[in-house]
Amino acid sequence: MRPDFFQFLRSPLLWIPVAIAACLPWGLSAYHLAIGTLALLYVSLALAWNVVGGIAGQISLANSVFVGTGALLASALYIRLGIDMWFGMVIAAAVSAILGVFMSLLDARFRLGHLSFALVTLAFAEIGELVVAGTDFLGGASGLDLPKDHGRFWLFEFGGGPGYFWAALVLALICLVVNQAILSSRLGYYLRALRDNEDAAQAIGIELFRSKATGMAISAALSSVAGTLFARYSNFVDPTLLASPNLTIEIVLIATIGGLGTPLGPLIAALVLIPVGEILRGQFGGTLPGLHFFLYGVLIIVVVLTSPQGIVPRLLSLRRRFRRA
């Protein structure tokens, strides 16, 4: 691990905003904690994704199955046999690293192009969706209810808008610094190695399939416990919502728009699009439906044309380029 990993710790610039948004449940109303405790599980899922995504320069299409896997299957577990909510995500988490080795198996297997392993993943995601909603246990097309939330922590409940506040803020923590520290290990040199060039990677003695399939079971790990958290904070289950390819397109325009590979990029995107996207969803969704997709829409075009990289890689490079001056 790099000097400029445990830097990044010990920077007040990490722990200052933390601090601030650890203290924001006594100010905020309950309809805007809501509104920051999403952002927040989105920061954790972009995150998630910039693994594989930005990182490792993996086009996967595949996200709404480990957060399926997630919201779905440690609910199941929870409901249907009793076993507690902290112990189904773990097995959740670990069912969707082997999804998501297996998806890099394919890859490696069949050296599969970027657009190749984009569509072969959303059609993983498409039959991830109709299974959930072909199969009972995780509660079919309509989906599962939990129990009422009584406050007690050891069987994964907050205890409210605060409690889920701060959990999401600690995941979305703890989601930032696995970027930063992949960026800073020898993994992340790797990564970067094979999004660049994969043959002259290999050449140099790195091995596609297992960098591969480490980022890509670290991304589904996170996004899955994502997914836990997300299933009990609803307390609703929807799979048209968790399982969908809609919400992997959406942490990808998020991701996008942001700037790929930096940990900054998605979390920024996320602070700022989903709590715009909320509101203009509750001031308009009754007569302008889908108006914060259109602005993502439009946000994807103007980065594209202006800053191909991303708003946070722009910023920085404009930054690099005044202190020259």
Second form
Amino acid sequence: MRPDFFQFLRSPLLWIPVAIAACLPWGLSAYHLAIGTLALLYVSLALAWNVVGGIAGQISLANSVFVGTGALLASALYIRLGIDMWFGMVIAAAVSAILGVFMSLLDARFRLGHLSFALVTLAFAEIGELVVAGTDFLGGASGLDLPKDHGRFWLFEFGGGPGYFWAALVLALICLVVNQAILSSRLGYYLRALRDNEDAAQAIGIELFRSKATGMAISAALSSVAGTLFARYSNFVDPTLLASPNLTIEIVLIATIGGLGTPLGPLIAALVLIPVGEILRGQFGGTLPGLHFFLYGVLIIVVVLTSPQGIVPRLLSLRRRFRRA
Amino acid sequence: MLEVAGLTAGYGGPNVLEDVSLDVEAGELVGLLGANNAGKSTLINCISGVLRPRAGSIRFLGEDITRAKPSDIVSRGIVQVPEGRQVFPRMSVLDNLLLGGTTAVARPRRADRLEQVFTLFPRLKERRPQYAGTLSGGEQQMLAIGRAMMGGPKLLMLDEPSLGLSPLFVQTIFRALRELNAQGLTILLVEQNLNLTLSCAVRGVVLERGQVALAGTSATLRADPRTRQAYLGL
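Coords for the form predicted together with its partner chain, given the form predicted on its own:
Entire complex below, previous chain first.
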């Protein structure tokens, strides 16, 4: 672990925004707090995806499978077998990690390359949706209703808006710290070396499968935990929302618009785009449904044309140039 | 030290290498020569484990490494400098070098080896904090060699280190290789540059269309007209 990680952990630039965010439940209306919670959940999802998509540079389209596993498996275990959702969350995360490792295994075994990896993971996402729709234990196509939240923390109940906002904030913070920890640890260097040049990385003894599988397992487990929290928060697990490849596309778009590799890009993009999208949906949802998707579409075109590395790295480099001038 | 016997390999299509055998003794600098498409890179990719051979065996220090993982082979002491330099462009020169010494065997000795690399290529020391992608071609080649040296190789394999470099840098690189060899490092050098290679190698092996066409000491190869013919594909 490099010293810059501990600097990051001590940095007021990290803790002041977190402290301000933690106070938001006292200042925001229930509607705006719900938007904030959603934005934080997407921060977690985008940061979890960034481990594989950004740091390792592999476009994984299977994250909906992990989110769906976290949401549906943990909920089903709770409803059908009475297993505490904390425990269910851990089980689902472990299952997701194993699925992720399996995908890495396919990648390493058959040397898939970037495009094939994206397609294979997309296939997993599609299969995942079909499996969910056909499995009654997981609620089938109609989804799962969770029992009422009584604010019992030990049962994974956070008791309403503020509780879930804080839970989402903690999870987003964990995802951010994990991203930063990976970047300043050996694993992050291995993954970036493999991203930049797989053959050269192997030629100096970097283990391809072990590195990629570790990154994938971390990404999958974090996505799964976000899925479990999402499920408990919305009280109802909608398989078309949480287990469908559309969710992955949304995550990938947000992370790519923000800028991959460093955690700042996906973080800021999710914090800006989700509230804007939600407010647009609130204002124009009746007359112009899907306007936020249109916005994402326009943004991704603009970003790809003007700054392919993403908005946040672009702004940082502009600031550097401005300072020098 | 390295014994390759009856190696046959390819990339999905027809065989690129057929029944190639090659020995490298400890302390030698052996040149692997041949025209484009002769199979030189395929051969060293098999040795470093990046490519699985279809038949034949590779032994290193008396042990079979034909099916070993690339990372395992690096730990055993064979490090490859890939063709076209292939540094990690978005990492600093120092990070590139440190990554070269990342196997469990090499890690404890990273600091010493870093000093050795900087003695060999002082230019890299000056450029430590710079992104590797901003280096010139010759400097990137130095970095690629330095990175391989960080792994503490017993056998260093280089794939076309002179490719695309200015004559001045070619001189620097080959001087460094000679120096490393004089210090006792065994080197397997893949090159198209015939005269340059034979001037520093003890022995050479000439590949032609995936097979060993000629092998012998540098002096005999230089005198033999068939060496040049192999290059011209006659």
